[in-house]
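Let's start with one chain on its own, the form predicted alone, as structure tokens.
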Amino acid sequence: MNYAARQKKLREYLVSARLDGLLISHLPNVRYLCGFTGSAGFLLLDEAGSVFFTDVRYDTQAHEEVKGAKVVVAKKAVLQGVAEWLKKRHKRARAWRLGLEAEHFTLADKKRLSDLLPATIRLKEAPAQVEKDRMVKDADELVRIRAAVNLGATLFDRALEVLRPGVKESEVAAAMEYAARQQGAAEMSFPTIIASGARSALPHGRASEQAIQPGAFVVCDFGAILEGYCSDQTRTVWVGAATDEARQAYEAVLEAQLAAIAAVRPGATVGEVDEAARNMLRKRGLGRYFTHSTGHGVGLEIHESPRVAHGQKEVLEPGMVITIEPGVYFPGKWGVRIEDMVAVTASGCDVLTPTSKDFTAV
């Protein structure tokens, strides 16, 4: 990972944002900029360079992981260490503007930091510039994301081995999560969703103790984190002898998903991609049963920008990685969702998820 280049780009942004410094508090952003993977740390960037602050628990880890920044280990609270360092460095009377990540820095921490700093250091809310930079993945990130996707795809194979009538949703999820750990996953991207029967109509129905019954769909939504990067995939299977109604609903969702994938290309907006899926379901008379957005960005976090939703204007660029996941949900009955991860390329897109999308009954 080219941490120096990422920090340089952000440092150049400070000039246009009229900031003298920027304090990064959101840990995925900290990791993106300097490589630190622990749970406590701040990264301060200004024209002179970068300084990473952590506490004594991460002394060794920080010195091993952090790239492109001086490491300062606070003797007390980390935020207090940031304040003490700033006071020593900026003793001059000139006002100094420090940007804070407005979407992540709490009001309590802002007050705490403000109380510790002299009046000459002014705290300013900064836009989510790091998240904007993170939308476009570099070559190293794409390699890691593809590896995470490939690992995730094997988990569906494991699900099909254990998913049978009478088996609990939680037992299917446990088998998948154990398989992920065996293959080197640090953890799951999110709590595994195995939602059967009427629960498959819940878009985020986490695995429960409910036993799987025949005559309905099971939505399997899952992902794993490998080397820091997330995967996300959904497949929906039918249990028992499939009905024509079930097959028709599934085919409608698949058509919508393929239409949205076909709309992914540089220069297209994420809103246009969402509309491609939505329009296909409207033609099938199912538009009102599609109740969520078509997708989202994925990377160091499972939900990143851009949001692939109605009316969103973000323009797709090569290197962006998004999910395409339309679905239809009939409350009290069942639901269907199909999801792949897609990388935007110079000429269109590359579907990263290798798993078949054929209708499957178990």
Contents of the next structure:
2 protein chains.
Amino acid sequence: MNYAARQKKLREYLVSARLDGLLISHLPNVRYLCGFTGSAGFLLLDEAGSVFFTDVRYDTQAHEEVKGAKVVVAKKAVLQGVAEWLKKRHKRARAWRLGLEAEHFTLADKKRLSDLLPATIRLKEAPAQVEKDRMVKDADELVRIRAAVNLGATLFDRALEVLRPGVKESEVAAAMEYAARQQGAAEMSFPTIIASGARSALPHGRASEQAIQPGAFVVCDFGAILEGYCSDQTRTVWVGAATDEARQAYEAVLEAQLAAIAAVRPGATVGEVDEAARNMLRKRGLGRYFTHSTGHGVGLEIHESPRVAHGQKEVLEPGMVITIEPGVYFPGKWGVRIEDMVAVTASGCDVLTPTSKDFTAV
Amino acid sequence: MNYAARQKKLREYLVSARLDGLLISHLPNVRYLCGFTGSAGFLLLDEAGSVFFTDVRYDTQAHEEVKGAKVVVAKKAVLQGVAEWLKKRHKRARAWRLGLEAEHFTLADKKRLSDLLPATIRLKEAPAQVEKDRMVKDADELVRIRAAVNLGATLFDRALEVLRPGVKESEVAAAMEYAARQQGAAEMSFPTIIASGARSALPHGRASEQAIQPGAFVVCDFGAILEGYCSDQTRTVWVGAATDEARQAYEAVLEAQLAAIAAVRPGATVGEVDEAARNMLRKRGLGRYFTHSTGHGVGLEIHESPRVAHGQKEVLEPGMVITIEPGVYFPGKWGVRIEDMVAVTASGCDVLTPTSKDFTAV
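Form predicted alone done; form predicted together with another copy of the chain now:
Everything in the complex follows now, all chains and molecules, and the chain you saw is the first one.
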């Protein structure tokens, strides 16, 4: 990973934003900029360089992992270490503007920092610039994302081996998660969704102790984290003998998903991609059953910018990686969702998820 | 769970804190107060009652789960739904003080909310009152915590079946996590730590692809979440023929752990508990190798108040549940940690973790 280039880009941003320094507190941003993978750390950037602060638990790990920044191990709370370092460096009474990540920094931490710092250091609310930079993945990241997506796809194959009427949703999830671990995934991207029967109409139906029943769909929405990067995929299968209504709903969602994928290209807005899916379902009279947005960015985090949602103006660029996941949900009955990850290319997009989307009954 | 009593207690706090309302945004606090288990929601409390806000994805689930609050499903962003509801209710120009959870609310969300609200609604930074209430577990919670701890303990039995020289750390973690799922755990409390060889000297050495080597300890620190409540346990085993030095370090840590447990009783401060462990290791000349704090509260979250650390003044009360987990770490060589969960009783404490702490070599 080219941490130096990422930090350089952010340092250029500081100049344009009239900030003297920026304190990165959001851990995925810290990881993106300097490689630290632990659970406690701050990265401070200014024109002179970068300093990474952590606590004693991460002393060895930080020295091994952190690139492009001096490592400081705080003796007490990490934020206190940051404040002490800043105080020492800014003894002269020149005003100094320090940006805080407004989307992540808490009111209490701002107050603590403010109480510890001299008045010449002024705390400013900075926008989500690192998240903006992270939207466009570089070549190293795309390699890792493809590897995570391919691992993720094997988990659905595993699910199909286990998923039968009478089997608990949680047993399907357990088999998938075990397979993920065996292939080197550190953890799942999010709590695995295996939603059967009427639970398939819950867009976020985490695997429960409910046994899978025939006569409804099972929504399987899952992902694994491999070398820091998340995969995200949904497949929906019917249990038992399929009805015409089920097939029609499935085909409508698939058509909507393909229409949205066809709309992904550089220069298109994410709102247009959302509209492509929404419009197709509207034509089939299913518009009001598509209750969520079409997708989201994925990378070091499972939900990243951009939001692929109604009216959003973000313009797609090559290297962006997003999910395309329309669905329809009939409360008390069942639901269907189909989701792939796609990478924006120079002329359109690559569908990263290799799994078949043919209607499947088990 | 007695959600009504919890909300009533918080409502009494509002009066004493001179707040007209409190917006709960931290999801474990939301769950504690009204039972919602999803990933997007705010609970607004005022003297008139409670309102829970979520988005369309959680419409059905919120209506099923939420107790003691009216449910409002926001059409757009949830925070916008909160603002619109407040605006409608407070059309008259009476000043109204709304508390925000300062430890969790971000600078950006405060700005968004402030921009959406009339000037008569004043946003105030509120302290972590719900976390304070959550420190003392009620009888329902203690039942769930015991169940989670007992499930967690079986995972170490599973680890001992798998843990051998040549087996990868991640394979041990995979076997434990699969066993947790099979017993109904929704997920692990935190990324499983299986740290072998020199990695055992990293206090936070997540299971890696490294094969387990003889001649060092393996630190196994793990927990599972059952019905919302976390378990947390560490056992450390030697691989191969044990040296005297290894046995002595192990016995010293165990002695320190037992001394800290003996110090847990109502009226003692958490700093005294920490000192009991630290003092014992100091006597053995190992004080400087004990680099972290002695423990922390556990419940709906893996790390809760109080911090059982040097100089902390929090006074123990019956019903508090904390970990006791001293360790010593020799960088580049190996480390040892032993951790139980204990519940403070009327006269001392119950050690919840049932697993033997005898020195074990595999």
